[in-house]
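First, one chain by itself in structure tokens, the form predicted on its own.
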Amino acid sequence: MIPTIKQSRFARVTYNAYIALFFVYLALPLVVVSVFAFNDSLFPSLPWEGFTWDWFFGDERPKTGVFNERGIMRSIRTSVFVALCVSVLSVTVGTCNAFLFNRYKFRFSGVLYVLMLLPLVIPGIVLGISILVFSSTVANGVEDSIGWDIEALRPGLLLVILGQFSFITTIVTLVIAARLKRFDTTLEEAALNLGATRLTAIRTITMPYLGPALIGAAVVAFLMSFENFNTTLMLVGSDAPLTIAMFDRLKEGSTPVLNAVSLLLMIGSSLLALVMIAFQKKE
């Protein structure tokens, strides 16, 4: 709806009702999940049995809270480790990709750019299966040939990191490249004329300019890795990240512990997003 064009009262009411229903549709499931994280019941459903913190801090069964569930806490640590690794790798490679596609013209650059974008259109589960089949084929071939069993190519954290890295790097590249395109290259040229080396000019001028994009890309990569399920499911080994651990728990039956974990994830994701927004506004 265009504000400058006069609309009938019916049109305005209908439009406002649509907006309200849209946000209710988005927020209502999250609110329900959050509310039942405090329900003093063994099941996350009605009737309401009273308010409790047991699903967060309880230390006795059957109401063992999130912070006393060793399996859940171990899976959170695993997810954080994977997300940090993926963030560092994605930002490093994504920054190099952004410079490559923005600063250099070379043969088949268009083809290479399209290949970089392919992971975004391939379903995550297909991507995970492809990586699993390829790595298993290589590992089996090496074992059959020389008798070495390469554990790194078997399902485990390394494959999870590589699988998530394969598509998150593309998103990070696009985020950083979007800001790099707006950079005034004459600033680098001025530094070079004043005696700075190419590396010094990039380190002291270009990289500080890319700072907000680098931090934003790192936060996006961390959140996408932490919450990824499809690709991770195909590549995980014995050390399950949080999303896989929650999925396994859900198969056994839903409990308010999962609601509590979900609420903590929502709060953590929101805080990271607010920090990123605040930093970018400051810059």
The other form holds:
Amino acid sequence: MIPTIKQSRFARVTYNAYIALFFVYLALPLVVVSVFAFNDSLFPSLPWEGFTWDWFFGDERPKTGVFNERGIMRSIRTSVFVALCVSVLSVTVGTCNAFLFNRYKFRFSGVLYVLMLLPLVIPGIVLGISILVFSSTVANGVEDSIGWDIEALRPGLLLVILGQFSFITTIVTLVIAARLKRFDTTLEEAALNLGATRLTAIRTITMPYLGPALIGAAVVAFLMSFENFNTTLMLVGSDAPLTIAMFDRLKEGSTPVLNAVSLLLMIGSSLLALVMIAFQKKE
Amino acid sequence: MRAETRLGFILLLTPLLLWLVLLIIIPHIDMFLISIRERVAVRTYETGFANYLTFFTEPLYLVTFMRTALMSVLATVMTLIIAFPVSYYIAKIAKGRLQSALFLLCLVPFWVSELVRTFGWMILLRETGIFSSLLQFIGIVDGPVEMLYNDTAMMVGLIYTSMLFMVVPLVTTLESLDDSVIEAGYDLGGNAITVTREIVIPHATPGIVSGCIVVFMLSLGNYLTPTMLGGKESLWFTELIYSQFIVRFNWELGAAFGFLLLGLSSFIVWIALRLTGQTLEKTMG
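Form predicted in complex with its partner chain structure, per the form predicted on its own context:
Below is the entire complex, every chain and molecule, led by the chain shown above.
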């Protein structure tokens, strides 16, 4: 069971084989998706027809590569825009939340903390429809009373951003709060003793300390937003983010273009993850 | 509080309250209000529980609801069974470089979108897919085999999708288990089975609970995997919600369904916390 305790050879071999099998199971779908991005065939399946870059750079039908597919490229831009908005918003609010729960003891703080955790246990699709229902109640109310049709409150990018923000903020808050908890407050007090104002102390001492956590939280928020499907599905309007655009494509039938996009996504998120790890290691 | 700290407190509290009230609390109250209204004519509504009544009298809805719940429980249990030995290996047996490498490998699939993972399984399992071609090549079967669009395929996908959320909390709790405690168990005459039952599992309970809660929630609320990998019979409750909202424009019934799904997931989370004596703050925060 642990290295210091002898196990029978059979048990050890079986255990190791199981672990190996598990990692094959984890890797298989991703490897398959990546490999078939280079197959010179109109359908992502065997037989292998030879290696090609067409699904990335091809510019003639039926083999239009990703970089020449207007729809896909537009949806990637939409996704990046949404993800940037969500990261900025959620890191801002998450930092405020972390400071609030860390620095102030107030009545109902326990209740508020549990409320803050709730978005984690609400299914994404329910979160989506509740925001959809509420925003159209507001939009209809405004239209009935003063006759304005507020386009922003109908399904579209604003709602997608708000919907993703509503649960990503919880995760971001937890990441930042975990680091703030380990902060030595005497450092801030020293700054105050040396004549700094409260804000200067926070700006010059606490925020640099929080830096890695802020960047980590922003990357997590960006990735979660980029990947989100359930909440986005209920709130999306005419500008579809990438996951929704790919889903619509996939329903029509799969083409190796989707493999190519997937491979790019994998590369993109691994790079972001590496950036995050590099920043975490620095301290 | 001094005036300055009071101002700071209010400035920090405002974003939190705006977020929770405007995006979480009021929308859910509004969804509940919509779910208890009945359309009697165009733009005229009455309050009543007709939508919930429809749910309980229409067998398709009720059966789908129960099926989704049971399949999610099954997916959770299977994820736990598959993930536990792996987490134990990472936490207790692998050392140094290998340990962090294996842990990182577990995280990798989840940095890519769920859509990509599902797509991968489709390429593997479908009639013209890798497994089918492989079986034909070896000569076990004569013609193509369709392995997609059934409950098993859906289960494989669900387990795959939520694996990370089980492995991470398990590894974290198992790492904090001292080796000497396990050795003591063996010294006192235990074997692999009794030590696991009496020492390892009780120690890992907080991790097991939080992993199970998250995996259950993710399975219950999943839309993509049942839609893409499941067959005609594997209808998922989220698909019903989607079709009421987007296809049929029956928001009243859809809102009722949404509320039922929320009720079910809260209920199961509550039961799980109650049975194991944990709190939401401890397992999630």
